[in-house]
Structures are given as C-alpha cells and as structure tokens.
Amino acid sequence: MSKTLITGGLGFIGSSISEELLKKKITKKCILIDNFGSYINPLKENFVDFRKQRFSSLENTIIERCDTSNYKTISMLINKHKPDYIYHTAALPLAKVSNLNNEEAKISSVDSTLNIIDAIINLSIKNKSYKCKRFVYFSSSMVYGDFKKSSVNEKSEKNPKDAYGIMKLAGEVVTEGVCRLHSIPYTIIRPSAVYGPKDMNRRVSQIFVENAIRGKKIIIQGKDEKLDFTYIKDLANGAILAARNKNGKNQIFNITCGKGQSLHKFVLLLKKKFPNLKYQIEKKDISKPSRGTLSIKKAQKLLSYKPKFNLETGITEYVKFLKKNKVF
C-alpha cells in the first residue's frame, strides 16, 4: 500500500485530507509536513486551536516540522520517506493574510511548490527505483478574478485580481510546467470557500457560524455576493479521486460544490437554526473578486466526483460539531 506526504499536513486541508486516507485505508501512511505556524493571532478572545484534534484520532501518522521554503530540509524528508503521493496543501490560507505579505505569499505559493518539485526530481535521479506517481497542487477559485459569467470551468480567463490569486496562478504555471519538463504527474486542484469542522483561519464561514452561535450581529458584505460553498469532506474526497484516479493525471478540477450560494442564504440558513439571529447587510468590499459557481462537469465526468454535501447540510453538520465539542 501506498505512503502519502501531505505539506500543511495539520491544517484545515491538508489535515481532512489525512483522515479520509487513512479512515479508508486508501494508504499505509501519511506523512504530515508542517511548520507550526499560525496564521491568525492566538491571543484573540474566543481562539481555539484545533490542531491536536485534527490529528489525534489518527494511526499510520508521520509529524516533521518542516517549512517548504527550506529545500534543503523539505528534499531531505521526502528522501526520507520516499513517498508515492504528495499533495502540497501548504500555503498561506487567506487571501487577507497573502495581499498583506506578497513576498511571503510567494514563497508559499511559488518558491515552495519549486522547491518540492525539485526534490522528487532528484531523488528519483539518485534513486532509479523511486517514481512520485502523482504531485497534487492546491490551487485556488481566486486564479479567475472577477467571473465573467455566473459559472466558470477550468478553460475559463484566469485574470487574479490580488496578490493570492496572483501567487496560485503563478504556482500553477510552475507546477505544469516542471512536472511536464521532467515527467511527473501532476493534478490541480482549484478549491472554492472551504467551510466546515475544525477550521481556524477566520474564513467568512467559520465567522458567520461563530458569530452565530454566540448570539453576535453577523455583518455581509453584498447582500447578492456569492461563493461556492464547498463542505470539507468533499474538498478531500475529491482531492484524494483527482490524485488517485487516471484520468486526473496532468489535469486541472475544480473540486468544489458546484453552486454558488450568496452570503445572505448563508445566513438565513443559520437564522433557520438561531431564530434570533441578527445581521446586517452592508456594500461589498470592492478589492474582492465576483465570484459565483465553479463547473464541476469536468470532475464528474473524469472522476466520478459527486459532492456529498449541500450548503444546508454542510451548516447543519459544521453547527452539530461545534456544539458537540461544546467550543463556545
């Protein structure tokens, strides 16, 4: 059976990915990279860090620290491990956080996507044995801009609007075109407003949810803004078939739910669960791309790939988790 090294192994992605490996036993062992980091400031009232719990349930698990930047130590581990998969799930994971640091955003996006690429080139040039049977970059929704039209697939304009859909187009680009160079298959995954259990970054979701549960004023920016709703669960299973899978060697998906969904559904959907919910609807942020749906027809008819979760059903079992674990 197979070994996988996941990059940003104990975040949000990279961490749901591992359990859906390994509760399936689709592979012996995952290799968790990552570099400790936070990327919000823990001292905040209300924080909870969810990292031990992402992991701590989990067998077949291998911890490195090790920050992609570091070729020397990112080349190091994966001679060491010698893994058949990798998905490189390590980023900085907020577009506020990447147009705020663009030489940071960068080098997650970029440089480190690089710098693994060229350490699966050289071990299999000292090691004629070994054969990387597939490198997955997490890319982002954020590489199209603002959408032309309502829907978008992977041949849509890609036109990125700041510094984080700059940075993933760009680590796209790199990664097609090495793996090409030196015969390595590769897949993108193109992800799109990821919610759900465990998530710590402060995505709108995570603070609509929280604001809800809490009895706090939820504040939308756009009342008719949308996103692509995209349940965590799915994002991995989908992940992990785009990897797996032939037909998604050397292809581009986007892995998402497959319906654009405005903020103010979000929150009336919460509203049905809070009755006593209040929000408020203010103009949209203007720096912050239109979006609406990613096409998934390519997924679904390469992969098979079939989202499990509608946005209802995705609040419904975010909100039970939370509650469950008694965080608020």
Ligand SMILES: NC(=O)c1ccc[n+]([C@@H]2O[C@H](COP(=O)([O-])OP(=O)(O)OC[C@H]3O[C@@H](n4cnc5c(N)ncnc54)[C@H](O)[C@@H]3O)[C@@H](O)[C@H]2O)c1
Second form
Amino acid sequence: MSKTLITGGLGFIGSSISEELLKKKITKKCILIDNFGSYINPLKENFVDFRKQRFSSLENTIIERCDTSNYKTISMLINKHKPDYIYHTAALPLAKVSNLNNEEAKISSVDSTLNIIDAIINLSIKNKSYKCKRFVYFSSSMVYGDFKKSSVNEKSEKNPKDAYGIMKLAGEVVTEGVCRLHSIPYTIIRPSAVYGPKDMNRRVSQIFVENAIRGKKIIIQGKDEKLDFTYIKDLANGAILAARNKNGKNQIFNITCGKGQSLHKFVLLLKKKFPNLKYQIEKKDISKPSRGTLSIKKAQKLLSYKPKFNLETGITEYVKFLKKNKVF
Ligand SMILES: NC(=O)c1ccc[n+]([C@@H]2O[C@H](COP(=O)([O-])OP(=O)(O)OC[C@H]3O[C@@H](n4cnc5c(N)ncnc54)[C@H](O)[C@@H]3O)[C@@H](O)[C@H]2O)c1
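Switching from the form predicted on its own: structure of the form predicted in complex with the ligand?
Time for the whole complex; same chain goes first.
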C-alpha cells in the first residue's frame, strides 16, 4: 500500500483528506507537513482551535513541522519519506489576508509549489527507483474572477480579480509546466466555498452557522451573491478520486457541489433550524468576484465523481457537530 504526503496536513482540507485515506485504508501512512500556522487572531472572542478535533486517531500518521517555502527542509522530508502521492494544500488560504500580503501569497502558492516539484525531480534523479505517482495542486474558484456565465467549466476564461486568485493561477501554471517538462503526473483541483465541521478560518459559511447558534444577527453582503458551497467530505473524496484515477492524470477538475446557491438561500436554510434568527441584507462587497456554479461535468464523466451532500444536508451535519461538541 502507498504512502501519502499532505502539505497543509493539519488544515481543514488536508486533515480531511488524511482522515478519509486512512479510514478507507486507501493509503498505508500519511505524512502531514505543516508550519502550524493560523490566520485568525487567536485573542478574538469566541476563537476556537479545532485542530485537535480534526483527527480521530494519529495511528499511521507522521506529523512534520516544515514551511514549504524552505526548499532545504521540504526536500529533506520528501527524500526521507519518498511518498507515492503528494497533495499540496499548504498555502495562505484566505483572499482577504492574501490581498494585504502579496509577497506572502506568492511565496506560499508559487515558490512553495516549485520547491515541492523540484524536490520530487531531484529525488527521482538521485534514486532511479523513486516515482511520484501523482502531485495534486489545490487551486481555487478564484482563478476565474467574475464569472461571465452563471456556470463555468475548466476551460472557461481565467481572469483573477485579486492577489489570491492571481497567485493560485500562477501555481497552476508552475504545476502544469514543470510537471509536464519532467514527466511528473499531476492533477489540479479547483474547490469552491468549502464548508463543514472543524473549519476555523471564519469564512462566510462558518460565520453564518456560528452566528445562528449563538443567536447573533447575520449580515448578508449581496442577497443574490451565489457560491458553489461544497461540503468538506465531498471535496476530500473528490480530490482522492482525482488523484488515484488514471483519468485524473494531467487534468484540471472543478471539485464542488456543482450548484451555485445564494447567500440568502444559505441563511433561509439556517432559519428553518433557528426560527428566531435575524438577518440583514447589505450591498455586495465589490472587491469580491461574482461567482456561481462550477460545472462538475468533467469530474462526473472522467472520475464518476458524485457529491453526496446538498446544502441542506451539509448544514445539518455542520450544526450537529457544533452542538455535539458544545463549542458554544
Ligand atoms: N476552504 C476553502 O473554501 C477553499 C476554497 C478554494 C481553495 N482552497 C485551497 O485549499 C487549500 C487548503 O485550504 P484550507 O481551507 O484547508 O485552509 P487551512 O488554513 O485550514 O489549511 C492550510 C494549512 O496549511 C498550513 N500552511 C500554510 N502555509 C504553509 C506553508 N508555507 N508551509 C507549511 N504549511 C503551511 C497551515 O498551517 C494550515 O494548517 C489552500 O491551498 C486553499 O487556498 C480552499
């Protein structure tokens, strides 16, 4: 059985991939690389660190502290563990923070990606029997910028609107170009608005659900703003499918729920569970791109990818987790 290395392995998405791989015995061992970073002010009221809860067990898991921008360390760890599969999720994951720190966004999405691919190339040269079976780069729906149509597919125009989207797209170019040049099989995943238990980056879905539980008013910026909300388990399983299936080799996939839904709809679903919930509609934040559906037809056709959670069932699971864990 294979060995899998996940950069950003302590994160929301990286830890979910590790949990699914080990639970389903798809891999023998997961090596989680992380710099133990955090993007939210930990002194803020109601800050909850979910990192411990992200792992049901640490059996067959190795955690290595490393910043992927440090070539020497990441290269040493790739040499040491010789992973068959690499999922590269480590990056500055928030558009708002990236836009204030262009250099950090570039180092995390572009330089780090090149470092990992270079480490794979150098190990393959040194050790002829080593072969990376798949390098998986995590991009974003933000590479599309403002959607020109209500639904975009992988071939739609890429016109990122901010530093985050620009650096994510640059990371895609590095992945495609350098991997192709050195015959390293790669897959690029474009997720969107991933939500669910154990997220701690205070994206819109987390703020909405936590406010509903706490009885705090929700502010909706743009009533008709649509996002393709994707439940965390669907993304993790879709990414694993793409990495392990031969049809996923050297391909780009939107891995989402496949349905853009308005922020207002999200809140109305919450209101069914919390009838006293109060909300207010304000103007859209124009610095954010207007988005919608990311077509998943390609992933359905080539990978038989089928998301299991719709927005209602995903929110139900999320609320159940927060209540069970008595976080509030
Ligand atoms: N969550 C979403 O809705 C979403 C949507 C689109 C794309 N993505 C992308 O998916 C990836 C994972 O996002 P997430 O939601 O799991 O974020 P996260 O913050 O939960 O996880 C990222 C992890 O990477 C680590 N990390 C960051 N930079 C690092 C570095 N230079 N070296 C080592 N470790 C580093 C962090 O400590 C963290 O544990 C990111 O690349 C993000 O851009 C996420």
